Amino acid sequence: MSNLLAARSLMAMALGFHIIFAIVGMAMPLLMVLAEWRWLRTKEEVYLIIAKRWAKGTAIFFAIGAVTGTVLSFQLGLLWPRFMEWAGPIIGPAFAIEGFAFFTEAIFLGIYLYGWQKVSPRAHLAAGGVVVISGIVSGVVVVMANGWMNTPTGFTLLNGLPSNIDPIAALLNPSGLLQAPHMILAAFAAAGFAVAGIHAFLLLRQQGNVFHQAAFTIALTVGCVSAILQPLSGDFLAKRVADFQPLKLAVFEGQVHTEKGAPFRIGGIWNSEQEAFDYVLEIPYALSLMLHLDPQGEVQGLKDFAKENWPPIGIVRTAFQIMVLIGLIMMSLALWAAWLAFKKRNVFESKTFLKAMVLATPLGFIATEAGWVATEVGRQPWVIVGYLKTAEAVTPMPGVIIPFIFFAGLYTFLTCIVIWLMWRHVLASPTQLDMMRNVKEAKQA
């Protein structure tokens, strides 16, 4: 394994890994708050219980996001010098903020989790509201902050270094402005799916349990919006990659030629020797009407762009084909939950809704890391899009394969330490009868 593609192996690792606990930071508060929120509004105490057992899951991912995350900040600088020489004085105050944003986090999240007794029930709420924004403010810098890499702003080009910066500029990019929406939406619809998918199986295990149903309401309430929503924050961000990145739209939408009235393609197999994709299934005119409202706009495709430039096309097109299958699934999901409950009032009621959310759980999450790798692999050879590329960024430190062998050591051991502490947490769910001692514990809160 060469050194370069050893160092991107360990990033991609790294960043696969801590985005589950970004995405969680991001979401979780807010359920954890709407649980708590409900309890003040209604006084029915299993919404409190829900909250302060939302709570400790959050500290769980919160505690081990705070080590994954460390763990990157070192990688950037040690991986990647040249990137950080570059780029470090346009975006390090978006790092700055993001840094700010996670201590706020984190001593909000303390009053949080030991304040129930020991302020007023407005206060807690806002300190839950605290962790709420602090969380998604470090989430959607560090994205802005990305999206700066991929469409870079805020200075000008002097003897082949940047000059006359201006960071607000660069933090507010063409790319990262459409995409930290993008993100806090697909946080919300993974961890609200994610969540209702846990208390799904345990309802269909415990029929009518009162804490199941009403934390299941709350997770799937959350997911379902966001789940809707998506898809148009999707077609806004399309458009904007049509505008600015024109070649990674074409690997997205497998747009070879460039041509008036193009198409919209389903699946396809990249074939590298006659430079096209095979078993493709196309949509006449449906590509460019998305992109332009014209059904005969024109789309550019991948042979206006010089080849050395072009990603690895197979990954990207199939990562992409991956996010927008899932992210219509979710969203037929959660059509069919607003159906049950518009129909039935009831979405407890249908065994085949709770199993299909069950099977669901995953999902979220997996079209999260297919985005991120059709976004960061689409792209390549570029860490800084026309800037500086990659080959051109990484360390010149040999055995980077020893790090990359260390850490997925390291990572596998938290994936295991979150798996144990999560069963736990979610076994220890209480049953219809333990309901009646949780009720009078928080009665005492």
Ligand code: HEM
The other form holds:
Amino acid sequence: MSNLLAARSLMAMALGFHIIFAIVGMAMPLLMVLAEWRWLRTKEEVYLIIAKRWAKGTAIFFAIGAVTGTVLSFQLGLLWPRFMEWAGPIIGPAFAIEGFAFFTEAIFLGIYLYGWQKVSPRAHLAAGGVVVISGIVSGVVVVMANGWMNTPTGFTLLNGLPSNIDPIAALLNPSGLLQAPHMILAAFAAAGFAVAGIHAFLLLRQQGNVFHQAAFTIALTVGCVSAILQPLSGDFLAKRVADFQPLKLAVFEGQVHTEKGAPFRIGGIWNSEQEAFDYVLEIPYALSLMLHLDPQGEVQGLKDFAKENWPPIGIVRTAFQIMVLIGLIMMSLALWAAWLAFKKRNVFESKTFLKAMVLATPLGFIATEAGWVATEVGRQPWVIVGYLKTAEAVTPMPGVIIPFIFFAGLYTFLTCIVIWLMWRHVLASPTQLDMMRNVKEAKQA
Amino acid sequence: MMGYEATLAFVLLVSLTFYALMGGADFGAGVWHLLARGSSRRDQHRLIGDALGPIWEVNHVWLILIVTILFTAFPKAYVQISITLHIPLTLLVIGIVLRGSAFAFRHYDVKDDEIHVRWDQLFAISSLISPLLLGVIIGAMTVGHFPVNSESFFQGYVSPWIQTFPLILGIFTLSLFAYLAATYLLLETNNAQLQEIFRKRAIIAGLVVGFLEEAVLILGKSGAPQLWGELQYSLWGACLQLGVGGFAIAAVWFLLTRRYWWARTCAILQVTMTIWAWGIAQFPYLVPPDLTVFNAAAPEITLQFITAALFLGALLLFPSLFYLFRIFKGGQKAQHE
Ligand code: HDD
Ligand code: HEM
Ligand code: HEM
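Take the protein just shown as the form predicted on its own and give its structure as the form predicted in complex with protoporphyrin IX containing FE.
Full assembly next; the chain just shown is listed first.
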């Protein structure tokens, strides 16, 4: 493995690992706050128990999110020093804002987790609210920084180096502005569906358990609202990619030659010898219609661009398709849930629906990983599109393969432990009988 | 009026101080976890776990802030440090990952069983790694003279930090953190037996720190001559050294006479002055002799922007921090005052 490939793989692994924990750390506080708020409103103890249960699980994810995030902020420099030298002064301020968001997040999470007895219920709920907001802020800011790598703005190039820097313009770059809401929605959709899926599984085993019913309803609501908005936001984002990174879009959509009235293509395997996709299913005019609201609109093909600037086509397109497919599945499930809520007035009676939700548990996470692979691998060979190539940014230190192997081992180990702990967490969830006892205890406390 | 470069260097030093006083002490507590002996072993462990629980993640963010300021305001230095000190930096983050994960596994699990002993061990052992490497990294930055276009791997990536001075600074940092932790833990418990245990440890750690401090200075004469010169031949250097020594003796005295609140205050001041003595002597260098806060700085506009962001952030941060510490650390202190 070359040094560059090792560095890219290490970066991809570290980011792909962090994002799972970041999603949970962003979305779970909202679910907890909603449950606690229901408790304050209705005084039904079951909601309090849910909030406390979720808080325990979240704390593990949060801690791992924090330490893996720390790895990343060092790794940016350890692996991509030339990139940081270039980009630090431009997008660095974004990370400074993120730093303070981390502070408030960690401070108020500490109060939330350990302060049940120490502050008033309102102050406690408010602390949860601050965690939600600062989590979202840190997610937004870091994704905007990533957007800048796709559409770099806020500087001019002078003698090969950036000058006339404008950090605000850099932060408010065109890609970032739309990537950020898409990512936040992804976090809520993924976590909402995952939590709902787990409670659906337990509901199937223990019918009528009010704990799981209430938890399922809260998680499902958050997941479904986001899942319905997600394809919409993805559509906006795709139009932006078409404007600013036409080559990337051509790869996403499998558009080889520039054409008017382009069809939307489903499936297909990239044949690098023929430079064409085999086995594609085409929906005539659909792509032109989607991008330009005009069936005859022109879509640029990847042959218009120098071959040396093509990203790895097969990976990028496959990842993109997986994301979109999952997006459509999740949206359909959300609409199904809405229909059940409207028609039957509850969402946990239908066994078929519960089973479908169990199957959907990991979907949001898979879509998120796929979306990031599409975005990041689709950006190759650039690290800052149009300005700096990934190969120029990599560290001169040889032997990056060694930390890669080490971190692969470390992260595999952590993954196994987290899964095992969550399994214990699920097994320890209260049965109907426990529930009644817990309610009594909670009342006495 | 200080320029932006100097202001940001000052903010870096302040953040480093906070990281040492708060995050550092959390690592130090891990050291005492490892060394816990005797019949009250479990109680010692519980005390440490309870003390860290609500605050360790906050304390850890200081490090992230330091890295962020460094790569935004002084990108050239960040890049050079990241390249040359790749290995110790990687080991540092590995220590951080293991320590944090083990703590979370141990304390946020729904059940309480045998496996927790393993997490405790991992937590304690990994608490040793990071302070050591932090000291090594700072030591290597003090020695400086990073090779450019070095010929061999060893010369380029190993020898800058495998040297006596950085290594002794690593051990010194570890002992400093353990010392701080012991003086803090004294005030976190009302149990007389535990207090007695940590009092003894604090005294021993205080003596070790004093001894190592001298060792660092003496080795600095050949290892980091520029630092040594500043400290020995300037008025403020002499004052700071006197201050460090004074507070060190005072802290041990208060420990001997069981005035814990005062002991902790002196220990905090001692550590603060130690770090500042280093910082002021190092100024304006980030890595001598080539990288200073002036020639490694980002363009003016970035410096302005991040200074403003830090100022606004501080307005948000300090009241929140105050609130957090009042909730979780207020009670005990009041009883001892
Ligand atoms: C739950 C997760 C999820 C789901 C269901 C979807 N996406 Fe997505 N998508 C992401 C999660 C995600 C992501 C992982 O969050 C990305 C990666 C970068 C980003 O900002 O968001 C992303 C990126 C991303 C990009 C690339 C932006 C770029 O390269 O700059 C496009 C064009 C879309 N999405 C479009 C869609 C469409 C049309 C979807 C629906 C049908 C869709 N996404 C569903
Ligand atoms: C957390 C979600 C993210 C995931 C899963 C992710 C995924 C990836 C992947 C797969 C690569 C390797 C691409 C390749 O070399 O083929 C990569 C590279 C990289 N990413 Fe991301 N990314 C994420 C977010 C971000 C963010 C928010 C930033 C910066 C602010 C970022 C900065 C980088 C950098 C600097 C590289 C290395 C250079 C390169 O390969 O172009 N990433 N990422
Ligand atoms: C799309 C990409 C990302 C998102 C949405 C995201 C979001 C988050 C969130 C919500 C947290 C809070 C902790 C948690 O909830 O577990 C977090 C932690 C962290 N992230 Fe990320 N992150 C992303 C990528 C990155 C990158 C590229 C870096 C590095 C430069 C980074 C650095 C950190 C750090 C240092 C922490 C620890 C903060 C703490 O101690 O509380 N993140 N991230």
